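Only one chain is shown below, in structure tokens, and it's the form predicted alone.
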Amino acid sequence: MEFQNTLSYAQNLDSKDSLHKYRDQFYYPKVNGKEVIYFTGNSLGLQPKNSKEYVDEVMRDWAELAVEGHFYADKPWWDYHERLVEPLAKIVGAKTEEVSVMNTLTVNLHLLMVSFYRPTHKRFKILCEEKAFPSDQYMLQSQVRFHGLNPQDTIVEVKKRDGEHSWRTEDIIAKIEEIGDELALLLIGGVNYYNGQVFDMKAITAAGKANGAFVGWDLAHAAGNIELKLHDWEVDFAAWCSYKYMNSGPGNASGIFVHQRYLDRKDIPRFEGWWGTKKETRFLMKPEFDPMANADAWQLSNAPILSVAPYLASLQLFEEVGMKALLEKQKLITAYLEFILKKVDDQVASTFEIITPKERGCQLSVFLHGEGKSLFDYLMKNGVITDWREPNVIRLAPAPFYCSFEDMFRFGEILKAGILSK
């Protein structure tokens, strides 16, 4: 497609966009009285307007029914989370029984590590990417220390090649083969938070499994952003947060995936709680744990309904639209943003380097050579909500639900003005 850097062209793209009407389903912050151009859905998605209705329903049931809301609310609380499973399974490419909703992301990774990091004297090492998201680094280090091991001897990081901004799949697979039968677990972020790279999860999972290791994925920046086929790729486990591309609200409930091969088994080590025991006998208060036959067996406590309600609200929009349509727009709008960046780069003295490879979702990480944080500050003051990462990178995530092609054009004009105003 031959793009054009004009307002009329961007507006024409919007007129042909079947998702454009969904912009009206979200609230936008305002700067100087105008709705912002919002590029930080990779940190916190905008609020869907229907989320208040779902939360208000829970508050009303609590007021009118109190404890009886667990069973007699319109959406009974005791199985509320089950309503999220089918739409989530479509988003992450899973069977419904492989998905559950509980806790928050790092909590869930810790709980899943109980089941899938079982070091032995020979097989004990963990493979992750260099400079993984800090929470993942802390989680892995503390898990290793919990088992009486030294993180420096146990955690192996796959590095990027000198002078390159992204990882090569062949280097990851080579590192798996190099570690050999010492590798107990591979855990990588499916989309790297810093450079926006989408890892070849299918190939890497296959290599890890062939080597005899468990394979898990942190999908914080992947769920709701890229195509996932967790069941077909034979991933052992995964977890994700809901508040980025899935717009559930700050810090809200996380989702987990556990492959079918590990379900309905009593020999899987895990930390257990009463919400993971079979619902048919849960309220008999038996002393023995009898696990649910699905991923709910990893649940500990009853779901935080006020957290889960806005998640369900957002997933209703995903059900309406479907991942296919979101992915089609994601590819087009990200390509148009890249075009705009290159056009602005041609018009000004600065040099932009897009460090996100072609394997990407809807994030472009841009190295602003010759520019400082003052440019970021200018963007923010002029209604472009973006994200700064040291040493000199802005992350731009044009989420397809609520970003428009006109936003991309307007961003280019503001960016150019910010550079020329120095």
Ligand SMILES: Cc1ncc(COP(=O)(O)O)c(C=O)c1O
Second form
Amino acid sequence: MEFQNTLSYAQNLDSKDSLHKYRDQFYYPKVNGKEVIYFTGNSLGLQPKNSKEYVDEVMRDWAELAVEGHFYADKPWWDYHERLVEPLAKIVGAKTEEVSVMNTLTVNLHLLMVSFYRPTHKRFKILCEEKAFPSDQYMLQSQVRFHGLNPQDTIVEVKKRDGEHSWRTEDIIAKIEEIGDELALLLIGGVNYYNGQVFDMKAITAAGKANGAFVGWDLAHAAGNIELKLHDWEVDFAAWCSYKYMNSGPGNASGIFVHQRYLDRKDIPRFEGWWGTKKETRFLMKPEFDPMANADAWQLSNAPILSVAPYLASLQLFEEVGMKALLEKQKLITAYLEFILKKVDDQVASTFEIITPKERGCQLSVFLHGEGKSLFDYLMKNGVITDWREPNVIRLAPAPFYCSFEDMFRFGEILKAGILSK
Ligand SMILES: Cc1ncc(COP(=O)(O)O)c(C=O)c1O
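Would you mind generating the form predicted in complex with the named molecule now that we have the form predicted alone?
Then the entire complex follows, led off by the chain already shown.
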């Protein structure tokens, strides 16, 4: 497709965009009285306008029904979280029984590691990407220490090659084979938070499993952003947060995936709680734990309804739009943003290097050679919300639900003015 760097061209793309009308379903912060251009859906998605209605419903039921709301609210609380499973299964490519919603992301990864990191004398190593998201690093290190092992001898990081900005699948697979029968677990971020790279989850999962390891994915930057086929790829487990591309609200509930082959089994070690035991007999308050036959077996507590309600509201929009349309727009708008960046780069004889490889979702990470944090500050002051990562990278994520092609054009003009004004 031959793009053009003009307002009318961008507006024409918007007029053909079936998702354009969804802009009105979200709230935008304002800078200088104008709605911002929002590039940080990879960090915290915008608030869908319907989320208040879902939260208000719970508040009203709580006021009017109190404890009776557990069973007699319009959406009873005791199984409220089950309403999220069907839309989520479509988003992550899973069977409904493989998905559950609970806790927050790091908590869930810890809980899943209880089941899927069971080091033995021979097989004890964990493979992850170098400079994984810090919370994942802390999680892995603390799990390893919990098992009485030393992180230095246990955690192996796959590195990028010198001078390259992304990981090569062949290097990851070579590392898996090198570790061989010492490899207990492979756990990587499916989309890297820093460079936006989408890992070849199918190939890497197959290689990990062929070598006898469990394979899990942190899908914080993947869920709702890229196509996932967790069941077909035979991933063992995964977890994601919902407040980035899934617009559920700050710190909101996380989702988990556990492959069908591990469901309805009592022999899997788990940290257990009453919401994981069969719902038919839960309130008989028996001492024996009888796991739910689905991923809910990993649930511990009754669901935080006020956190799950806005997640359900947002998933309703995903149901309406469907991942197919979102993915189509994601590809087009990200390509248009890339084109705009290159045009600005030509015009200012500058300085940008897109470090995101072609395997990407909607995030472009841009290295600003010779431009410091002042450019980021300029963008923020002029209504462009991006985020900054040391040493000199801005991350731009044009989330297809609420970013427009006109936003990309306007961003290019603001960026150019920012560089030229120095
Ligand atoms: C890749 C990745 N993993 C883990 C986390 C931690 O998420 P939480 O604070 O919900 O546990 C984040 C948060 O941004 C993340 O980006």
